[in-house]
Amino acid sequence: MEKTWRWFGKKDKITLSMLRQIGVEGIVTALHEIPNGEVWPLEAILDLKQYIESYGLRWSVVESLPVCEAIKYVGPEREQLIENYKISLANLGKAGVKTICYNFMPVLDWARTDLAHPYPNGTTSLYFDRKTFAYFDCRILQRAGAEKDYSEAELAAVEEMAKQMTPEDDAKLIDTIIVKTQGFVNGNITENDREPVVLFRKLLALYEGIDKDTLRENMRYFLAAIMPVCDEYGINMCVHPDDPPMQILGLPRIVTCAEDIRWFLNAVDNPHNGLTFCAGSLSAGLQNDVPALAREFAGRTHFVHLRSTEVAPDNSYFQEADHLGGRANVIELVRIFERENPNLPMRVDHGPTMLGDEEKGYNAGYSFHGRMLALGKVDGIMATVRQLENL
């Protein structure tokens, strides 16, 4: 597999010269300065591509070319947004950038309740606690009918939390769940918005009456519309699994398990319609046997994210695991992909904050030292697999 790295553009504190020194071969990035839904100009794509190549690297994957909410819930501007998306795809194809990661998650791309959860070794990483999320949902967001989504024990825990949480605690949770996720790179809500909860409720309201089957059909419609462009330019679309792979906030989630993946691959049965195999997201669902998923879908996988999670047996929390541990079984995943689809771009996903990373202002989960450590581990796994299996 090709060793790639998610890089947030020319303003990223992690520079391309740093990445070349640690063995990175390909870059995963996007035109983050262009608002969602607008066309990516060919000139801007070529400028960034040439900049990356000037460091001896290549632009391997676009992550992400965002799918606007109005495409997902079918707003009046859907057709124009799809046309803009097709033009952007064509421009990327003309520039020779042909692997596109995207997601079809309503409102939230990802969800965590703590972005700097302490670990015994002194590092920190991302963490999701279900009772804390329930507190946010029921007491801060005050979503209608939220209580029906939680057990009696979870609701009792919410009441206990309510006695202890301060306004400052609530503000931090709002920042973690809404602002940092929505504002991650180029989302719908930014740190400058004064009423993020109000804006977030409005985003949720757009999905009233939209169930799993409806969202599936909206995804099928989108993919069918863009496939002719993908066929013309040889572009591979690869959807990212839902993170976490479970229903949250009353929203339908449609890329959570084997059945979901089979559905969208069969709904638009085109080799350019494929999967971003995010081992971390998939391993956060107890329903998923991650190596089994890799074996089944390796042929339709166009991009790999390697990380792992540890999940409580009662599903009350999940957290980032060491890249050699957790539920994902990264060693077996490398063996599968090196054997079945060896030329895939792969990036180590998420890493602990360590060795001064916390002072650098990196995006949550995207530390330098933590990911560098993970890349070293995965590079060693790949070398061992290739040698033992004569690949």
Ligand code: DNO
Given for the second form:
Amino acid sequence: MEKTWRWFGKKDKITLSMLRQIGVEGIVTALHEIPNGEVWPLEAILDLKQYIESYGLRWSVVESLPVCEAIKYVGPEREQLIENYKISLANLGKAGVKTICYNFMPVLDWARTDLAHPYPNGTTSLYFDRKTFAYFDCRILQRAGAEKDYSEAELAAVEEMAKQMTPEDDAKLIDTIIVKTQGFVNGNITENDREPVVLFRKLLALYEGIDKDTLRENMRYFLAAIMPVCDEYGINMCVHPDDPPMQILGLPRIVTCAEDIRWFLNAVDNPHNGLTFCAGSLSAGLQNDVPALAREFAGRTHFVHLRSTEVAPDNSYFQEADHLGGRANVIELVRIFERENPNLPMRVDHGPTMLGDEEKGYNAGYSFHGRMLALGKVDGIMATVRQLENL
Ligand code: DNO
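Pass me the form predicted in complex with D-mannose (DNO) as well; I've looked at the form predicted alone already.
Below, the chain from earlier opens the complete complex, with every other chain and molecule after it.
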């Protein structure tokens, strides 16, 4: 597979010359300065592409060309937004950037309750604790009917937490869930918003009455509308699975398991409609056998994210695992994808914060040393697999 790296643009403290030194071949990035929903101009795409190429690298994947909420819940501006999306795709196609990652998760992109969970070895990493999330949902958000989604034991734990959480703890949790992970790099709510909880409730309200089938239909509609542009320019769309791959906050999630993936691939049965195989996201769902998913969907996978998680047997938490450990079975995944397509773009996803990363202010999960270590491991697996399998 092609060794790619998610780079957040010219402002990223991790520079392209650093990436060149550690063996990265392709760049995964986006025009982060363009607001969601606006057209990506051809000149701006070419400008960034040339910049990347001047470092001896290539722009392999766009992550993400964001799909606006109004396309997902069907707002009055849907048609205009889809038109804009098609123009951006055509411009990317003209520039020769042809693998496009996006997601179809309502409101939240990914979700974690702790972005710097300490590990015994002194590193920190991302963590999702169900009872803390339940506390956020029931106590901070006070979502109507939230209690229905949790067990009695979880609700009892929420009561206990409520006795201990300080206003500062609450503020940190709000920042983690609503600003940092919801928002991430293309968010609806940013650090400058004064009342994130109020805004967040408004976003959730947009999805009232939208169930799984409706969201599926909205995804099918979007994909069917953009496929002619993808056919014309040879663009591969690849949806990112829901992270975590389960229902949260009463929102429908439709890319969580084999049945979901089969559904959207069949609903628009075009090879340009494909998957970002995010091993870490998929591994966080106990329903998923990750290598089995890879075997089934490798042919429609256009981009691979390699990482792994450990999930508590009772599903009470999950955390990032070492790239060689956890539920994902990265070694087997490399074998499957190397056989399928040795040119598939692959990036290591997330990595521990370590050896001074914590002082740099990197985006959560996107440390330098942690990801570099993971890339070294995955590179070793790829070389071994290629030799053993004569690829
Ligand atoms: C988080 C990422 C996601 C991903 C988007 C793609 O670490 O995997 O934010 O980039 O969901 O649209």
